[in-house]
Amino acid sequence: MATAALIENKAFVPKEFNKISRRYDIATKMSQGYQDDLDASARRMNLRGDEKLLDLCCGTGKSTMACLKFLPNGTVTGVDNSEGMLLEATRKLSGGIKNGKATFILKDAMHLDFADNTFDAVYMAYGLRNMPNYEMAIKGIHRVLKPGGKICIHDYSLADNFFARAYWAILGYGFIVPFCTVMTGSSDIYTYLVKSVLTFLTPGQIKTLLENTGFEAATTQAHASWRKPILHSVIAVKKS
């Protein structure tokens, strides 16, 4: 599918992920710091360790693995709208599924049907950017999160300056698209990735969105090394 169509209608994004699901982890393994960054965002949530956590847009389960490291007495419910990505997640975390630590559900993050105040925490890695309506997505998360519960948005969100945008464009078109196309056999989703980041919210705008949707104590934190201008964690608490 053409990149312009994916930007225009993000409902097709999960189908594009289905195409590359079996080779997705090969590409992410070659991205220096990918799992470390997911772990860092989960650590920054300062979880007690016994929470019932919702991992939205969990993909192949790498974000679920990150969250489980900080939940010795808790559980993770992974949700994604791509059958192929969830298949990889269930293979990867079969042990966690068997012992009741992890559950995976095929579901659209824009239309969550969990009861109000179900989860103690929500982790959303590389997901909000793919939602057709950011505000509606955050309102849905707010509804299923318990008062006092924490949300973490982990995403490619560019610092609000020209350098960050230029840096991402060079990195995206010069490395991510050609390299990941070779690794996965598809260029559409990676070209979409680059363009979607260029049109996505800045960390400050995500913080404002959360604060305007019933969250407080919102903070933004950049990640390490070469990802500092382009990758951020935004963490907030649902008002009690």
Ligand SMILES: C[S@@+](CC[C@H](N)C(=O)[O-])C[C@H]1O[C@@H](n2cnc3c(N)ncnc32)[C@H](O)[C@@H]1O
Contents of the next structure:
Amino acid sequence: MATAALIENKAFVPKEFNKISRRYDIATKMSQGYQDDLDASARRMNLRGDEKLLDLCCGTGKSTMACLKFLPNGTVTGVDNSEGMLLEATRKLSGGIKNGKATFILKDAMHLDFADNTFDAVYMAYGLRNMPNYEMAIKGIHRVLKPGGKICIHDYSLADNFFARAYWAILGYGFIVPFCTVMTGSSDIYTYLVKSVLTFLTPGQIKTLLENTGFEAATTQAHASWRKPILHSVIAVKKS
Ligand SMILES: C[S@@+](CC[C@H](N)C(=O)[O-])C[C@H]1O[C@@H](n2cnc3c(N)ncnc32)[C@H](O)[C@@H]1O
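Return one more block: the form predicted together with the named molecule, after the form predicted on its own shown previously.
Full assembly next; the chain just shown is listed first.
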């Protein structure tokens, strides 16, 4: 699907991920520090270790793996709306599925049907940006989180300055689109990635959105890697 159409109708994004699902892990492996940054955001949640965590837009399970590192006595439910991405996740984490640590469900993150107050924590890596309506998505997450539960939004959210925008545009159009197109054989989702980041919220705007949707104690943190101007973790707590 053409990039402009995907930006207009983000409900089709998971279907585009089906096209690259088998090569997604290879492409991200070559993206230096990808897993380290996911781990860093999971660490920043300061989990007790026994939480019931929802990994929204879990993809091939890389974010699930990050969360499981900090949950020796907890569990992760991974949700994604791409059959192909989930197939990779279930293959990769078959051990975790067998021992009850991980569960994967095909579901639209915009329409969560879990009961109110189900989860102790929600981790959403590279997911919120793909939602057709950010506020509605956060309201849905707020409903399924327990009071006092934590949310972590880990995403390409540009720092609010010209340098970050220029850095991303050069990196995106000059390297990510050509490189990932060769690696995965599909250019649409990567051109969409670059455009969706340019039109996404800044870290401060995500923080404000969370505070306006029933969360408190929100913090934003950049990452130490080459993604410093473009990648942030925004963490907050559902008001009790
Ligand atoms: C860039 S991948 C991130 C995967 C994983 N969290 C990671 O960090 O590697 C984004 C994922 O969001 C999923 N996604 C996009 N829109 C969605 C929606 N409305 N509901 C559920 N999943 C969605 C896609 O299918 C894709 O697997």
